[in-house]
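Just the one chain here, the form predicted alone, laid out as structure tokens.
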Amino acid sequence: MAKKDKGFLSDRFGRRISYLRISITDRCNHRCTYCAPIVEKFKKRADILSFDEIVRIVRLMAEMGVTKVRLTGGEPLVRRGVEDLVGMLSEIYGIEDLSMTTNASLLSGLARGLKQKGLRRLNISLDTLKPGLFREISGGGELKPVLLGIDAAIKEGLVPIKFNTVLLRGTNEEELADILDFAADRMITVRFIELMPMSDRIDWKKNYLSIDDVLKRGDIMERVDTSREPERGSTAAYSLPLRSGRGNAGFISPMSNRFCGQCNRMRLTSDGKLRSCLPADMDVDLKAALKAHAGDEELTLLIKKAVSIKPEMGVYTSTGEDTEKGMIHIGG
């Protein structure tokens, strides 16, 4: 029997909330410069949401109109039993799209199980195809396991796959066309993402490269079909088809072209904070309520409270030099 929906979640600005990003761990096997802070304090196991707690929160939010869930981290694949969580979430009535963002380094051994349990698609972080530069950006990670993970995901049908490529001036800007070609050979969309001031390990001002700068590059423009109407999603991010007909190039500009007016998402941190906005330190502690044995009605009210404090526009108060909370802790 289908469960009765409790209506739709909307914030005070009339934006309907249908998308929940869940950080299932703050731990990661990489230390990317734009993500991890210099000083890291990982959560204790007892402070991390259990799978049952995550499922309960998602079930309640699905009853309120959330249809899309993305698992993030840290690196979600480092959490033991992640396939079981995927299976539990895939069975929740109302969840139509279950996806994951991963660095793919552990994916080759997990892709089949994830697919069988109900994961639909993947976003994979890929900032360079050069092994040496990959080690530099990722803080010592290796490129080969990532490439094996990509191949495994394609083989198991975890598609469509998208590559998330963070734009880093002076680091990978000369390689962007090569990444597009690599993706096109595999019918994968590349999403170029502007660097955000979310880590004190990198000089944001020095390394920032805007989408406009990328679109001025001849090697990019000769690959992108600008005669076609851009495809736009629920935010101001957009994509253009490649002239080769194999895949697309996506452009996400959180700094130069804010898309807060169309934001439909909330973020659940690994320690149970329901966060209304990425740069704004505004959240509601669901973990505390769960520890206090809150009922569904009380949790529902707390979820609505978190949505009600969602700001009209998020403001990045830092330029990276004094960031206390890195993306690795908030959830990518």
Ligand code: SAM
Second form
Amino acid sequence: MAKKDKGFLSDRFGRRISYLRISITDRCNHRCTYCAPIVEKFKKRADILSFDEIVRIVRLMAEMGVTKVRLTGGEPLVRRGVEDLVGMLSEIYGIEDLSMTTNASLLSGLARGLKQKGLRRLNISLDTLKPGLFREISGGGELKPVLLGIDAAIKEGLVPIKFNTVLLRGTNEEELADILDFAADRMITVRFIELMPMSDRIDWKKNYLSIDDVLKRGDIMERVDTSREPERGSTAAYSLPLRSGRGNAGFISPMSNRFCGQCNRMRLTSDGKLRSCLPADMDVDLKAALKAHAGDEELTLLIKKAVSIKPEMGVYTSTGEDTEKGMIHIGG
Ligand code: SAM
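Structure of the form predicted in complex with the named molecule, given the form predicted alone:
In what comes next, the whole complex appears, and the chain from above leads the way.
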């Protein structure tokens, strides 16, 4: 088997890499305050990985033990032909779990095609259920199409669905319990995410709300059973059961409590940099190698090199001022 020939991808700390997140575009139809930079410098078309290049990289990584792929961005649904890419990726031997993170604004028209082409499940960003606040946070986006997108995803069976809700002090803080209820009614899990300093448009210190503070709130304690042992994920995530018995709530604490020890992921940026850690600037330029007509053997070595420089822990040193390090480029 090819997998045995090439060996598994493991880093210096013995962590086996099985998960790849791919930012398939740096463009987005929303301008979220915590994500989009003030000055937008989009990559040129020629510098963005083509579908064939993405498929080639994923095939090589699948041969070395990657089983899980998530498409993200920017907004993955603004990339033309995204369903075709999903179809190509879902046919790669070894890829068992193909998912996507989306703002869902374009989902209602695409959910069926994505499901038919092999997408399994979705994470949907949802920070508020108030149309006015939604417009404010997303820089002019509308809530209605997002809600229609969520309905379409449920209807097409793109499940389990998870909501990503970024915690914003004084903005959606009072609404978190309502979001939990809205999600539980639809068998959706909410994952509350601590704000990371990734954008120059928001004052991180002023807006940051920790998971610990959320778990001290009476309306959250009423709903989440904090007496139970949390179920830990691979990185900074854990989940606790809802008291109603209608599923779990997830808590992602990249700022207050990282668990990098079990990190199993790599990230591929839209312009082909294979990045070993979200906050650390450690990457290998696969697009340059592809432009220079690298063969599979050379690409395999570069992929192994990118994994070998994975840091033991990610530390957020960026204040969000460097747009090259922003979420839209790296992919959240
Ligand atoms: N456009 C898609 C979306 O909105 O889901 C995918 C890309 S977005 C960068 C992926 C995730 O990153 C979203 O769930 C978003 O909430 C999260 N994210 C972006 N900037 C963040 C920040 N500064 N802190 C925490 N999460 C952030």
